[in-house]
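A single chain comes next, written as structure tokens; it is the form predicted alone.
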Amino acid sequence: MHRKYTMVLGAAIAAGMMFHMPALAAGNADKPIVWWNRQPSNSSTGELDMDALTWNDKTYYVGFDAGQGAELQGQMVADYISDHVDTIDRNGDGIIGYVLAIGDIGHNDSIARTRGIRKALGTGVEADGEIDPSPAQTNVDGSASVVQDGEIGGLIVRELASHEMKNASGATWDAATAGSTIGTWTASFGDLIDVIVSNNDGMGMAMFHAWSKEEGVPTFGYDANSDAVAAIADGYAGTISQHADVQAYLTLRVLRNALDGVDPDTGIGTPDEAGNVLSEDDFYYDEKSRSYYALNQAVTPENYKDFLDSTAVYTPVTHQLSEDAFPVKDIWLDIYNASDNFLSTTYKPLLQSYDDLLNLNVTYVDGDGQTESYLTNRLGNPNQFDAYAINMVKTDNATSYTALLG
């Protein structure tokens, strides 16, 4: 116990007066936490948090294997211009052009994904003994120093320009800002850009409707959210889709198992009684960092139709527990930005399917995508749940979170 605590308590004895104790902050600090989507982390440096992923021993993340899916989108835009390098060039002068729309520069998704573009296509600069992710800004003539040209197929390849999409109020993976963006580029680059490359689809999309699908130039975003798939049919060039299914069904069966008290791999790796289990295909542990990935899928014109509902659940994780073996508890989970398209439209639709199969309660909330305290303000009491399932603004602020449990 907390020594103010003893010290109040034992004084209240000593008066001989009654005395409701409150509950305890420790007591919060002993629940169930899911990390999920944004990795406690060093927006700078990409250093895990390491506080944050041990803070009990029942913290976690769950995510997906951002190097693998970004080595995935990467070599789809390779192969790409690799298969078209005789009709890629659309002004015919030996140089393949690409824009990227960067998320947000502090989050190592982002970072990989960035890095994973510019290892396949030759234009990776090592910084550090790493793939420099810092934005090239206007590259036209290709002097910039984060950058380097490329060669695919006996044609130069260039990243003409990037940028963080962030929009005047501090939101990044910005779509509208991606839409205008792309607008800024044509009048600047016009018929320069070959080839188009997002961070995400809710920015590669705006993209691709403010200008690439009219020219027909091949866009590639990530997340397979259900309008970009649909889009592949339009001429939207590809995507990548992070198993949000089994993501959304690690958050929340993570913390199931953490309040039962039983082996952390029931239901995931190792069938539990109702036989939900997944396959060294969809996911693996990491137990250094305590953190669960699942494994991403490229999705392409040539399977796109597999991926069309990205908010269907993962049929091997689709059965009911027992609320008499499994009692109902309750959740706080937050979403960082309600505008966000892959959390809002894919990925919370997954999670409410699972709450109901996995008998949790979940109140979710919704953030501005800004600020931290918009979210924490609105874990003012969390004495009233079991578990926690936090998306953090800025994947450094971990602390923000976890000093309002104790």
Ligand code: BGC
The other form holds:
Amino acid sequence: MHRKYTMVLGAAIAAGMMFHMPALAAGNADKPIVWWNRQPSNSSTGELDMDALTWNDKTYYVGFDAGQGAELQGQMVADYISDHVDTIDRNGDGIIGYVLAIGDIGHNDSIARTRGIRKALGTGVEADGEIDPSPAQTNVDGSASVVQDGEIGGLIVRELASHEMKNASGATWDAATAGSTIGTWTASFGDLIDVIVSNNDGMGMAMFHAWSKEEGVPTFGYDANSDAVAAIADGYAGTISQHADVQAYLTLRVLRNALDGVDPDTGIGTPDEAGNVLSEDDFYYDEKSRSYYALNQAVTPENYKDFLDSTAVYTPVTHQLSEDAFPVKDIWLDIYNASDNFLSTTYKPLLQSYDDLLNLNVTYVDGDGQTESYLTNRLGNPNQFDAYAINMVKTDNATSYTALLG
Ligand code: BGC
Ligand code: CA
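Write the structure block of the form predicted together with ligand BGC for the protein whose form predicted alone appears above.
The next block holds the full complex; its first chain is the one shown before.
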């Protein structure tokens, strides 16, 4: 039983009001919840917030395997460098210099990507048994303590600079900040930059347009948004698909199943009656953390044509549910930042396709990327909804939402 409910009950009994208790909010605390894209966790230590992940027996998280994706991104960059070792050092100083755009120093996915790059390029320094993901700020002379020089094909690899791309009002993963930061960096050490790496495509594309496209400097991102994939034809070096088509489906599907009271695996690992089903290559489920993780794929000049439309639904799960057997339900769903390229240009259109297929009437609430209360204020009447899909501004803030549910 939820603590608040117990307290209300306790107080009511103490006051001898047993039979006049005000009706409790219509069981909102027992309704299905899916945390998505931002896994409830401590933004300093990364430790999962198990209270939030097990809030009730219909609670889930949907995201992707951050470690596997980070390894792919790191490998993609390392392979590119080894394949171009004879031509990549633009100023011939024997150092392959790269800069790194960091999304959000308190977000597990961002941290994993920073670690993945440093690991693959040999520039990581261990702290507490793991690679330190802290921004190096500027490290043109190689003296920063959070990174070290690596080596590939006889050349030194140096993280010249890395920075959290947060704007003045506090929004993270900020593409505009990345676009202006590359201007600052290139103004002072442009000829040292041989490679650009970004924790996501929003920031990567901002840097590509601001500088590297023109200069022909390879730029790597993450997410496989349509515009980034298309830019591979113009020299964007590569990106990673985090299988958003699978994640968006899972986000809504876990709620559908919980609302129908069916086996949670329905239409996921086990075909539903319409024939929707995913395979082991698409995702895995970790029961302990109640988390579904989609698997990533590298998108390179070799295969990018298969990824041009990031909003295309995933064929194995495109079968319409019948409205008789699966009546329409009302879902509250928020997106923490309307300006986030991945969430707004890839994930949301996918959700909007799947909501029809699954007969879910979704109320979409778009945030500004920095104000949690802007979102929670829009959950003022949780009774109106059958289930909730939550994308937090800050991964520590799960209770700001669950507190509203009783
Ligand atoms: C995406 C980023 C996005 C972030 C927002 C990540 O999974 O890769 O592009 O900005 O989620 O939470
Ligand atoms: Ca160089």
